[in-house]
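As structure tokens, one chain now follows by itself in the form predicted alone.
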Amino acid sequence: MNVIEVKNIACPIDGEKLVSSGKQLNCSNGHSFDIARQGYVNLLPVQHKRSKQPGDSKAMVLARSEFLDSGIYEPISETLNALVLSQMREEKDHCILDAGCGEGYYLDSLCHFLKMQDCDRNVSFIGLDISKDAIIQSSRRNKQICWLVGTNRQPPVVTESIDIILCLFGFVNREAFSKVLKPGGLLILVDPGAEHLKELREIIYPEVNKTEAQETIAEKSGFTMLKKEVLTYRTMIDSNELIKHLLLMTPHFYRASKEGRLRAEALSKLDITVSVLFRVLQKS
């Protein structure tokens, strides 16, 4: 497959579709932003904020990304690149957008998968996050990828130019997704499965509860499921930086009391559950 250059973005102000100029994206009204020098553009207007620094903080972004990268949730990765090109319709031209991309492990990972297949496709890539600091982490990673500052609640794209959105451990909003989809366009929704981290959860909390995978409102119109699948694997982390970046990287760290949090930080090795569930919904 080929990376082709993003051409569908819009402005955040009045959604028409932006042109690249220098470096600055304009769009025909004459709203500007500018191309930072590590690449990434910033479509988040004031209006759309809801705190003064959404999103991840810069060491949130730091220990995700360090977690990441040692290749304990590789597995997660390898099943959501084979559950993407399975997906993929006969179209040449293909846009996959990640909502909520993080520190852009998963898409990267993507990217590489997809340009090593063997097919006549252009597949064009574009990262979207609310925090400014993980996005600034994940343009390091990728220059073949639009990485892209703004909310999953008003995504600044294209009415109807978008093939595949991926929403991994993130925040949903059907009729957001609903309009950039192209009729037919697929949602792929990756969250914890019942028994996710339950050997942390039992350390940092006095009492756990068995939770199954929450129903997302994705699901409960304007889309089709075609498919489930739950991938289950245990692993051991044998380091004690690494189990602080994973506490520091879920919700569980300030969900936590502070007694819980001593207890997991003061361990030096871990075996833990992964069981995360893929759902593939389609636009109806």
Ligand SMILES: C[S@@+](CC[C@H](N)C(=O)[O-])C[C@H]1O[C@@H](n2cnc3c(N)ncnc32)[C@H](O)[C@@H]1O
Given for the second form:
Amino acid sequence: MNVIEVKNIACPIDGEKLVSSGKQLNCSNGHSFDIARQGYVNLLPVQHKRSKQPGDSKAMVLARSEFLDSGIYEPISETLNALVLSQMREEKDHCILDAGCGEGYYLDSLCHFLKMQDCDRNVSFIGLDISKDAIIQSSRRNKQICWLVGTNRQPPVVTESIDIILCLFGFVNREAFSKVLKPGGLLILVDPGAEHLKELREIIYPEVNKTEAQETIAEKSGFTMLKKEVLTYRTMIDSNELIKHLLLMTPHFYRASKEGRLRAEALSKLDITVSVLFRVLQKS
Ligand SMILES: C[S@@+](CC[C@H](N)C(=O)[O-])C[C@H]1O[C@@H](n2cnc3c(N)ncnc32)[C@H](O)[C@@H]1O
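Let's compare: the form predicted alone is above, so bring in the form predicted together with the named molecule.
To see the whole picture, the full complex is given below, headed by that same chain.
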């Protein structure tokens, strides 16, 4: 497959298509946005921000990068890559949006994987995250991907221009996703299953709740469920640093008590269960 340039970025203020002119993107109403030195574009105007530095902090982003680069979650990435390839439609041109892409690990891996496939399709890739630190880190991973700071509440892309939206461990906004997906376009959700990281949760919480991925999106929202699959495996983390990174990149870091966190941070190794639910939904 060939990686092609993204042509469907939209102005976050009025939704008009943005066109590149040198170091800026401009819309026909005169709004302009600088292309940063690292190659990303900040399309999150102050009026769309709910806090000064929204999204994951630099420390969380760096922890997630270190953890993901260790390869412990590589089977998740491989399963996602195969799933995306199996679900791509016949059309020659595809645009894939990773909504809440974090520091870019999964989209970068997908881009490399699809490039290796021997077929004549053209694919463009957009990584979107509300955290500027996450997008700066993403820009270091892959220069062929268009990295945008922006919000899932209003993805800055042209209406009905996306073939596949990926949302991994992220915040789903079904109305906004439906608006930017082409008719028949796909939403691929990746969420923690009930057993995911249960060993870590047993250490940090006095009582462990079963976490279930929410089923609501398909039933209520103009999407049809096409496929569900669960990936489960056990693995060992044998480094104190990686255990700390794992804790910091999950919501458990903020939910756990100080004592719970300290118990996990003292470990030098930990057996974990990774259990992840993949769902493919189609815009009806
Ligand atoms: C749990 S992380 C998952 C990151 C990545 N998908 C992964 O699995 O490695 C959630 C990400 O969503 C981002 N985020 C939070 N609210 C968002 C929003 N409204 N729009 C876009 N991204 C958002 C955070 O900054 C963070 O990078």
